[in-house]
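Read the single chain below, which is given as structure tokens and is the form predicted on its own.
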Amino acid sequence: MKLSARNVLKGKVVKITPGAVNSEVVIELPGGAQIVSIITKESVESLGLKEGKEAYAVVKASNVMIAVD
């Protein structure tokens, strides 16, 4: 696999949450930190993704927004 986007997580698939139209997936990376996306049901069944499944999170973004109160 290549891509352009720098920041390829590695980790497992913890959680799936369907909906109906999206699934809310939920990666944990090997320090225990967790990434979620929203793709869409098709795509997790294309994707074969189930939980404890190896799978990448592929992050490529032009901003990055940080906040604090």
The other form holds:
Protein chains: 6
Amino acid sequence: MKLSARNVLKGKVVKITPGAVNSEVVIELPGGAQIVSIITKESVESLGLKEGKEAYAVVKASNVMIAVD
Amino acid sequence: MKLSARNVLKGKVVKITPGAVNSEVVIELPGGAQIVSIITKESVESLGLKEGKEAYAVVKASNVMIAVD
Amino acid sequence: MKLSARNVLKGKVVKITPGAVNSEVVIELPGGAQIVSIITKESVESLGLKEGKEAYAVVKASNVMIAVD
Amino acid sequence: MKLSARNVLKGKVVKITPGAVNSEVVIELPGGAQIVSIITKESVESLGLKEGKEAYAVVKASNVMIAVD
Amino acid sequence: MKLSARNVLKGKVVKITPGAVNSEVVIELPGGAQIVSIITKESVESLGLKEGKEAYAVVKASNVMIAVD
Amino acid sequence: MKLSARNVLKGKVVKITPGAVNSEVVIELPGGAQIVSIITKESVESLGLKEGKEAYAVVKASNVMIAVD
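So that was the form predicted on its own. Now I'd like the form predicted together with another copy of the chain, please.
Shown next: the complete complex, the earlier chain at its head.
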């Protein structure tokens, strides 16, 4: 499946914090930067996410803001 | 100003495509990955964004999805 | 690629309205309901979207609101 | 109240999973497709949502992505 | 129609900037604060939005970030 | 840091409801209107949010819908 989302960043799952409905998943990119994601607990299970597993962080371009110093 | 958004990635503006209301801004991260953002044309102007300028891509954690192969 | 987004609805592209940066894409579901999407013009091109083509509307669960009469 | 959101899909609540802050609500459309929504627990209560009740899934067009096989 | 979105702020339309696909709508709240919204051009038309008209700015709680000085 | 988000509303934290992963934060604006936000529990801690503290509600323009009576 090919997706319209313009941002697809490959990395590795380094931490999963489960809640009742949502879970927090942290992806580490090759350069060491970390991306934090909140997805449903059921998605964590259906994707079989585990620490150490390869995964992509996916973000729609309209959800990216820009900041400057 | 310190923001609740968990994802703040430093990079450099490499491309700006203006529209009537929204503009597309591409940020290149140090490792070479690119982040595409859609923000209002007025924000591009008020932040003084220009190609070559340092900037941050900012994403709220609830807007990050995860994918696996 | 398998995605964490919980809502993936199969349909057919029935209309594409291009803008300078964003385009509006309408997907018709089998029952006749229509889903309207705003994605970047570049995504419309990279996915090869055309009227009549099969496609999926994809929505993260945290972006779905509920209403009652 | 008439809303700018372009996607308003009528269905029936088939499942509610409560958490401390957010709840997951599943709406089944007439054709059998299901839409998953994450809203605050307080919204579930103020709307009086219950399994079997009619409700609408509402999505802003800019939050709909497109995918192709 | 009653909506799950927790933030519904009443004000008056003070400016509309149309684009090919999206339009920018500015709502002024009673206290003078302004809220900027990007919605589709078609929604501006179907809601009959005009400068001076009363309208509500509506935001899902999961789309509100917090910042501190 | 200057942000592209067009909506930055100053107020005071009046209520924090913590969950396992996300927390609900209510900001009261000077005129008495309240803004409800869902952010991660870790952001509440890293920003040092407490009831009575000044804070800003921040919303990207593309996440604001419009409604009329």
